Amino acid sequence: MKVVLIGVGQAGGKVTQSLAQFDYDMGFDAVRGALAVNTARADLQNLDIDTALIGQDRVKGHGVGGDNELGAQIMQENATEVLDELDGRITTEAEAIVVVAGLGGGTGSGGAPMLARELKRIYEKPVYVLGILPGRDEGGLYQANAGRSLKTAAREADSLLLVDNDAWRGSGDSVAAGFERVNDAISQRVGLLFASGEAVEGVGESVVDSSEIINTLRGGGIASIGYASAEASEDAGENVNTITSVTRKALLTSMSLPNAVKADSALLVVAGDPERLSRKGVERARRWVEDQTGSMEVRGGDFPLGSDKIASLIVLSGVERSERVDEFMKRAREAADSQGGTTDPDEFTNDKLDGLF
């Protein structure tokens, strides 16, 4: 799938570059285009991708403190400035684009949503938000924060990916080293999601293309990711327990919301050498993912590519009615309590969520 992505924010900024380099290191060339958009000057100078400051007259590029109401209306008041950057990068090659932000701080959590809107206002391609949630010890206004964007995020784009932090957070790692496991692991996941059905070597049986993404995702809400990997035996028929085996293990313990499996809608793709693949063995798990998300709607599919190694590859799309969201709210809503002022009743409570799609 060819995808052009923004950055927004510090995080969404650095997740941008890493997806953008492990598809340049794979070969995979999903990536057609990638810029990083900031309100703090510090924070885009160590990127390698194309970067734009915005919100100078406001802010004068020390960033917004991570007040996402004021990052919300700078986005507004530059959506045409960051529109102009994006000039000659959406073509008609591109099948969708991707926002990336970190939902907790305030250019990303405010400006990620509401620069959904204006693409998809412009734009006739899918407009999708990958959000990532700040961990449990990110703060109090973190949480509230990512409360508020995850609903509007989620309103507001075709569908909202959303990675947990600590979903992929060594127990022992530091806050840096955390983070850089977290953004390794979207790169991997989220990368490998992009390539799907551009065949790099051989040709599968039944290869994933683009639009059976677009399908999956095509009910809106919130979606997850999940990736799990083994070594191959050179024998097909010998790998269709070690394709059940990686499924499991990617749907039950490495999804990026935890504990979120019944879904609306899945996606499985099986990536390896097409010689070690077996269709057995896809259909098989395919059939175990129905199963356990509940869902009748669950695409599955090869994706050739030369290794050593069998992967699976787990989309599940409709998991905001999850018990891990629930929580998550409720996280969100104690934080802005705590932080005083006044608190819609309804604001971080998912029934509203759930009344969005």
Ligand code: GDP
The other form holds:
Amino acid sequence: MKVVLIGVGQAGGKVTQSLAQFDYDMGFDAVRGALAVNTARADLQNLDIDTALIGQDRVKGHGVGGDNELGAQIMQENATEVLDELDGRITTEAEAIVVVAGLGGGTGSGGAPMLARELKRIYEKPVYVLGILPGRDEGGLYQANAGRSLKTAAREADSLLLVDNDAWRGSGDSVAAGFERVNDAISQRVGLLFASGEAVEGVGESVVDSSEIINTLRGGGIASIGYASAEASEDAGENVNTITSVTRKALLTSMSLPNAVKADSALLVVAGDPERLSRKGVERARRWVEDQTGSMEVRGGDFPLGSDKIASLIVLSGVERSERVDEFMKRAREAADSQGGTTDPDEFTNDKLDGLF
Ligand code: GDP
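Right, the form predicted on its own is done, so what does the form predicted in complex with this ligand look like?
Next comes the full complex, and the chain you just saw is listed first.
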């Protein structure tokens, strides 16, 4: 799937750069453009991709300091400038636009849903938000911001792909090392997903293409992604169990939104050397994903790659009714209450989120 990436805010810019770098290093060429937008000059200076500084008249390049309402306002006021900056980058070959942001901060949290809305108004392509949820030990402002941003992003985007900052962090990681690990994990998993629709080698009926990714996400709401790999035997027949076990591992232990398995639809991409992939294994794994997710809409396909490993990449769509999202919204509401913020007690309930879809 050929994509154009727009990172909003600090985390958005860093993750966008990391995704563009992974795609370039792997030679996939699925990332056709990358732009980082921020209100803080200093955060843009560390990036190698193209950048756009907005809101200088308001915050003089110093950022919005966690005020996501100001982040949203600035994006709204500067939407035309950002869209102009994107003009020429979003060509007809791009199949989707992905806005990337940390949902707990200010610029990305407020700005990403606004930008998604503007992009949807103008482009006839799916607009996805890749949103990062604050970890459990992050402060109340982050939790409250993310609760609000999550709801708006889920409403405005064609799909909100969520990554929980706690999902892929090592237990002994410092904050900085944790971010680096999470960013690497995001770029590998999401980068492979984009690339999986671009396979040219061994093109056949079983090879996944971009339309399957788009159709899996078509129902909207919240999506998550997971991945696991293992050494494969040279004999495809011996890899039936390998494929089912990496699929189990991907779904049960590696999702970007942990413990949210029930889904409306799903995509299972099995990557590896075509000579080593077992059709029986792929089909068995796909049916197992149907059982686990309770979804009758589980697409499956191969991603031919020259590798002696086999990997399963899983995308779940429609996971907003999960306990995990309820639990997060509860955390966000408590944080908003203790900040003396919300006037609407229902603002952070998942029932309301349910009502959006
Ligand atoms: P903004 O610049 O105002 O949009 O704010 P940030 O992008 O710094 O958003 C803060 C949120 O993003 C917090 O929840 C942080 O935990 C998270 N965050 C900041 N930097 C990174 C990063 O490099 N990687 C990840 N995964 N999360 C980050």
